[in-house]
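Here you get one chain, nothing else, as structure tokens; it is the form predicted on its own.
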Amino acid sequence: MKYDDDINLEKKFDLHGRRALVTGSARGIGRAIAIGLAEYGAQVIVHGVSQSEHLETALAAVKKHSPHSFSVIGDLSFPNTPNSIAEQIKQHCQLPDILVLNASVQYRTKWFEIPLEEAVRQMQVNFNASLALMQICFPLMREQRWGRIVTIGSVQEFRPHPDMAIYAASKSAQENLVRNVARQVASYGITVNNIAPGVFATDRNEEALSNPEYAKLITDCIPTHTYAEPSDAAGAALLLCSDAGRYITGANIVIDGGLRLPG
């Protein structure tokens, strides 16, 4: 068996040339990404549902590392979305070779009384329009036998919240989707891989977080016995969005400080 002395890590992370398309990169984790992947060279797409200060603010930060980088907008909610943020970052580069598939919707409600809009608008953001932008994605990626795909599910996949029936549903279907895909597309070079997060510090969860009680109570179920910082997320995706990680595939990448193991 011959050994590989020089493993060069570095170039092994460079995504020089790459163009990632993050979703729902205005805020948390997907802005976390999104700046990860830009200081390792990759022409980043930050995504947001409409223009606004947390939008610019967060392609400013991606621009510090990769100045040719821009934004795209476009609600998820809707069917047609997908293709226009295709058609948006057409005006500026090819269709993305990264694609982070990051934004969603939540609501916390009882199961049994969970709305049929609100159930398709969940699955819309979640799964389906996820389904849509990798079969976009995909020709192009699959032409220079090179691409990678990554979703972020959560930790729900494993810990469904009571009051989150369909959101934890959604998570659960697009990882499978991926475990699906991630066979059928190896062979041209193609990574595809789910990332879970357990509590993680952000906007999304900051209502909740600040209340002390229900914050200890979350707190000692993770044995770690803290929350995640956004930036807990960006190693991750740069594994696996680089050739460093071009061996995983179909994998699900849990970051959640052990809160689904059971004790």
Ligand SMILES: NC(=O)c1ccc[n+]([C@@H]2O[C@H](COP(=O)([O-])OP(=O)(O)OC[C@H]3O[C@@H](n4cnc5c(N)ncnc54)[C@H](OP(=O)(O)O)[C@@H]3O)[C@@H](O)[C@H]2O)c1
The other form holds:
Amino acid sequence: MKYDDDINLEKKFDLHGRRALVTGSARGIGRAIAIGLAEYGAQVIVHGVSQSEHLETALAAVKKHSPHSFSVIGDLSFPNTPNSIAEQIKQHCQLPDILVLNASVQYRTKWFEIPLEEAVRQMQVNFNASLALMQICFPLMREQRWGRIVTIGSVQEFRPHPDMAIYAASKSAQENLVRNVARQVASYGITVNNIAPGVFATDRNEEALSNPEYAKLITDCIPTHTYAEPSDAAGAALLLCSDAGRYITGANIVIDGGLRLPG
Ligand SMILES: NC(=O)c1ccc[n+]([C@@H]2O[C@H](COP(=O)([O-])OP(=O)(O)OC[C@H]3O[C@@H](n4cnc5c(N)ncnc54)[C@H](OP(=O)(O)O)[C@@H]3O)[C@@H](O)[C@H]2O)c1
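Having seen the form predicted on its own, please provide the structure of the form predicted together with the named molecule.
Up next: the whole complex, starting with the chain shown before.
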């Protein structure tokens, strides 16, 4: 066998010339992924529901690494928001060739009490909006024969929470879509993958985890006995969004400190 020893990992992770939309990147995991991609040179489109201090500070952090980055807004529970986001992007640059579908909504309700509108809203933001953004960005990715799509799922795909049945189902549906589409777009140089986080210390968990008894219950279930920080997702996202991950598609990378493993 003839070896190519010029691996040049630095070049494989380099994202200069790429445009990355990270939905829900005003805060939490999406914010860390946005900063990580910017650090490696991507022009990043930061996104939040509306203009906010969170969005401004996230954009400022991203711009330190990638000055041409900008922000867009929109509530993904409205079916037309993916189109509106695309229109906002087109005022600055071409549509993205890296798509990180991170925004989600999550309600805690017993499954037999879930009102239809709550179920529909979760499916709209966590699944339908992801599909719509993938459909919007696919033609450009196909034309340039390079694209990266990463959805953010949840460990609840494997280990459902008793009060979040629809949230878990929406994440499993999204991951199934990833595997389905990955096979169909691979020949265009487009990869499609899912990242499934475990328990991350972000705003959405702040209230629940501030209860010491509940927090202990949770950390006792995690083999590492710690929560993750938002930045713990950034490395995996960079791998999947760069040339270093070009042969990874249809995969599900679980970042959960071992939470999904049977005890
Ligand atoms: N944190 C965890 O432990 C955990 C575990 C498993 C999976 N996840 C998944 O990881 C992803 C990020 O979670 P996170 O904890 O980092 O979230 P987070 O801190 O709650 O931030 C959520 C982000 O999504 C945006 N967002 C919320 N509702 C939206 C809507 N209707 N339309 C558009 N954007 C919306 C928010 O925008 P604004 O800032 O403008 O409000 C915010 O930027 C989610 O997909 C979540 O399901 C998280």
